[in-house]
Every structure is written in structure tokens, then in C-alpha cells.
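A single chain, nothing else alongside it, follows as C-alpha cells in the form predicted in complex with this ligand.
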Amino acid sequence: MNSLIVKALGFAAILIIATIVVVKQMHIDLSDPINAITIIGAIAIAVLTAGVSAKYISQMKSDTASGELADENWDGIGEYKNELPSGWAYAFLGTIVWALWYWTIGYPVDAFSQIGQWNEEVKTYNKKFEEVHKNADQATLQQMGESIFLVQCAPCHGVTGDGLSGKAQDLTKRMSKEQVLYVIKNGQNQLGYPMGAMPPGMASGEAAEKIATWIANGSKGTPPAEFAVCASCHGADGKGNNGMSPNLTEYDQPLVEHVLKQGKKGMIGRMPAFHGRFTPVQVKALATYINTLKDN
């Protein structure tokens, strides 16, 4: 072959191979059918413009113009009446002719739906991941809980979890003393729990200090006398009532799951609601890897 025809294709192998490389990187999975058919397109516009224009290009080296000129000139300019050249015309002919099927029998216009080619999507998503998902054991729900961590939560929560110096919950801990003094000062009643609402004013001063540096401190020991104001609801150790009440000692499954279900206004900000938004697996794939962030 011409050496202009291999060296274009020699840029244009280098230039794919670049693209893969690049993307392998990344642990991209070249057999997913949209993947694969970008990267074939990817390979067919650099090896055709490669080919062709350094074959049109060769031909300035090899071969002389020739042909009947037309009588007319503009400027000098001068025009041959040669014929088409075939390969193109043939290639005109036939995408024409391939159009033409496209719309007629290969895929009628009318045919196609992009939100039931979604629906089938989903369908298949869901039979393939069927399986790790029902029978998902804790190692597999901590890796799955930091995923979604870091693409839906960490924005707000931090990549590490630990609230983005105050801009949100630090879920690297419970909760801070300022914290659990302003739900005991205002009470609060949004995350849907059984009990319903917290009346504000449970308790104050001393006692509220007490109480609140005992959860800041991570609910360690014996709970302070005070604490059994609290008791009633959150269960004399603190931890909910077996969910009928928050757990405050902790990030368990029912607390994410009602946080997410409501979302929550306090003394930080606002966390949105993302009911909806995932399935019961992967909140219990949230709960289980927040409840791990506290140990680092």
C-alpha cells in the first residue's frame, strides 16, 4: 500500500487504541452493546476519513487530470464534465436505498419506543442484578452502600462522610451537643416514626447538658439520671424502642430509612427526601455502610 494511505491509518490506529486504553482504564465493560457500538463508530470514522482522503490525497502524487472541459470559465477557472466518481456514487446510491428499507421494513418509523426500550432496560437490569440483590450478605451491602454514598450522598454528606465541616450531618458520629440541645429545646416531628412527635422542652439546663454531652460522647455507659425523661420513648439505653422512636445511638437501618423516606429540616439545614428514589436493598445497603463510618 501507499505509505500516505499507512501512515493515516497508523494515526488512526494509534488514536484508537489511545481511546481504549483510556477507557479500559476507567473499568469500563466494552461488551455492553451501547459501549461497543461507540467504539465501532469510533473506528470506522477514523479509518475511513484516514483511508479515503489520503487515498484522494496519493492520488495527486500518481495520477494527472484529465477530461473534457466544459466551455465556460469563471476567472480562469475552468470545468471538467467528468463522469462521477463511481465508489461515491454507488455509496450515494446506496445509503439512499438503505434509508429507504430503514424507514420502510428494517425499522418502520413508527416502530421504535424509547420509553418502552427504557421499560425493557429496567426489565433486564433487574434480572440480572436479581440475585446479588436478594441474597446480599454484609460485605456485599457495605460495598453497594458506598457506591450510592458517594454518588447521591456524598455532595452534601462529604466522601468520607463526615459532613463537609458542619454543612451537613457528620455521620462519621451520631449527633453533636448542639444538636440534641436544639431538638430538646424545639422538639420535632418529621421523620414518621410510630411515636409521632417529640414535644420540645423534654427537659433543660443542667439536665439537658447532661443529657446531650452522655449522646455526644457517643452514648457510652450508664445513661445520666436525667436521661430517664428520654427513656420513656427512646428506651433506657437510647436506642429507639425497637423503631419506635429514633435511635440515638446509632445510624440504624430504621433511622436511614425514615430519613430518606422524609428527609429532615434541623439545626444544620436541610436534607432532602428521596422516597422513592432507591429500592429497600439499597437502603439497607446505605444503612449498613453509614453505620460502618463511625468506626474510622
Ligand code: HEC
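Can you switch from the form predicted in complex with this ligand and show the form predicted on its own instead?
The following holds one chain only.
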């Protein structure tokens, strides 16, 4: 027998023995059809891998190129118009047939799923949670928001919300002067508000400086005359025209909702979207808590 074939069979035997050892050590129940099919598949793959490898390695040692050469070539390298290897073609078709069987009969897509069960249980619990807390008072919302913040937000924004000394967005204040100037210069189109994208270059020079200074100082007192260009979208008080555009004065609920849904480019990378992770009550609670950070 060809030494290459012997080596291939030995390799296949080692793979099969290793598979059996692992099955025994893990106490896998082979009475379960899915487990049995998986083990059979593993053994089949071991045998096919060894056999196909041996066949084609042997063939490469003895075969010579033959057949009709195609007209096309790349830098003088052409290819023959040979038929697709039958073994490869049958294996490809077999994979398609097996996939269709697996999706429809072996493990249909509408079969029981632990993930599906978990999702249904979460939906049921969230519905109950929303009903219980739909009229939660301020203290409850703040406590709930703090719990959410410490788990989901604090790793980047810090336990106190200060942005870890400038490494991320400082939630104890709405925006810095530099951030306002950046948005005025470059525009903004990340959060998906009804008013749409803010175009770049809405103001420049001294006018931009005055607007940025007023917003960064908490939008206190009378806004500068130059703020009129911003008021058409953000409102005369900068609070976002009842959710039509971002609130420039505080992290209100619509702003928190939009950031959680859309994600946002930040100082240490892009903040991922958390869409669907929180219930409406939890979003309200998070916004409530974030607005208390500025008082600490």
C-alpha cells in the first residue's frame, strides 16, 4: 500500500480516536439525535479530510497538465478548460442538500430555542416592569437611573460622570466651548432628530465664539444676538423645540433616547447604540439620574 495512503489513514484514525476520547470525557449523550449527528459528522470530516488530502497530494506528484488551454491569460499564466473535479462538485451539492435538510427537518428554524425562550421571557418581564413603574416618582427614577448608569455608563464616563478626567464625555456639564465650536464648524448628523442634519458653518469667527461661550456656560442669562441662527432649530431657550432637535442645555429624555438608539462618535471611540436594551422607563430613569450629576 502507498505510504501516503497509510499516513492518511493513520491521521484519520488519530482524529477519530481523539473525538471518541473527548466524547467520553465530556459525557455527551449520544442518544440525543443532534449529538449523534454531530459526532458522525466529525468522524466523516476526519475520514474525508485524510482521504481527499492523500488523493490530491498523490495526484500532484504524478499528474501533468493536460487539456485545452483557455484563450485568456494573466502575465502569461493561463488555465485549462478542464471539467470541475467530480468529488468537489458532489461534495458542494451534498453540502447544499444537507443544509436544506438541517434547516427544515433536522433542526428547523421554528424549533424550540433557548435564546428564543429567553427573549420571550425578557419581553414578558419588561412589560410587567413598565406597568409597575409607569408612574414612578422622582426618587425611584433617580435610584433606578443610578443603578443603570453605574453598570452601563460608568466604565467610560466614570462613576461620577466626569468622563474620567476628559477621556470621555463629561456628563456633569452639557458641552464644552471646544465641542460647541467643533459642531458649529463641522455640523452634526449622528442622532437622527426630526429637524435633520445640522449643516456645517452656521457661524464663524467672533459670532461662533459668542455662541459657544454662552452654551458652554450653561445657557444662562440673555443669549447673544448671534444665537438667533441656532434658535430656529434649537429654540430661543436652546432646549430643542420639544424634542425636534438636540437640547443644548441639559441631557433631557429625548436626547438620551437618541444617543442610546443611534450611538455617537466620542473622544475615546464610537459609543455603541443601546437600542432595545432599555425600556422607556429605564431611559427616563437614566436621563433623570444624569441630570443630577451636574449638582454634585
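Take the two forms, find the largest set of C-alpha atoms that superpose within 1.5 Å, and that set is the rigid core. Residue numbers count along the first chain shown, from 1. Nothing here was measured: the structure is a model prediction, and the numbers come from that model.
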query: Large Cα move at T19 between the two forms, threshold 2 Å, rigid core; finding: yes
query: Is_shifted I105 between the two forms (CA, 2 Å cut-off, rigid core); finding: yes
query: Rigid core superposition, K264 Cα moves 2 angstroms or more between the two forms; finding: no
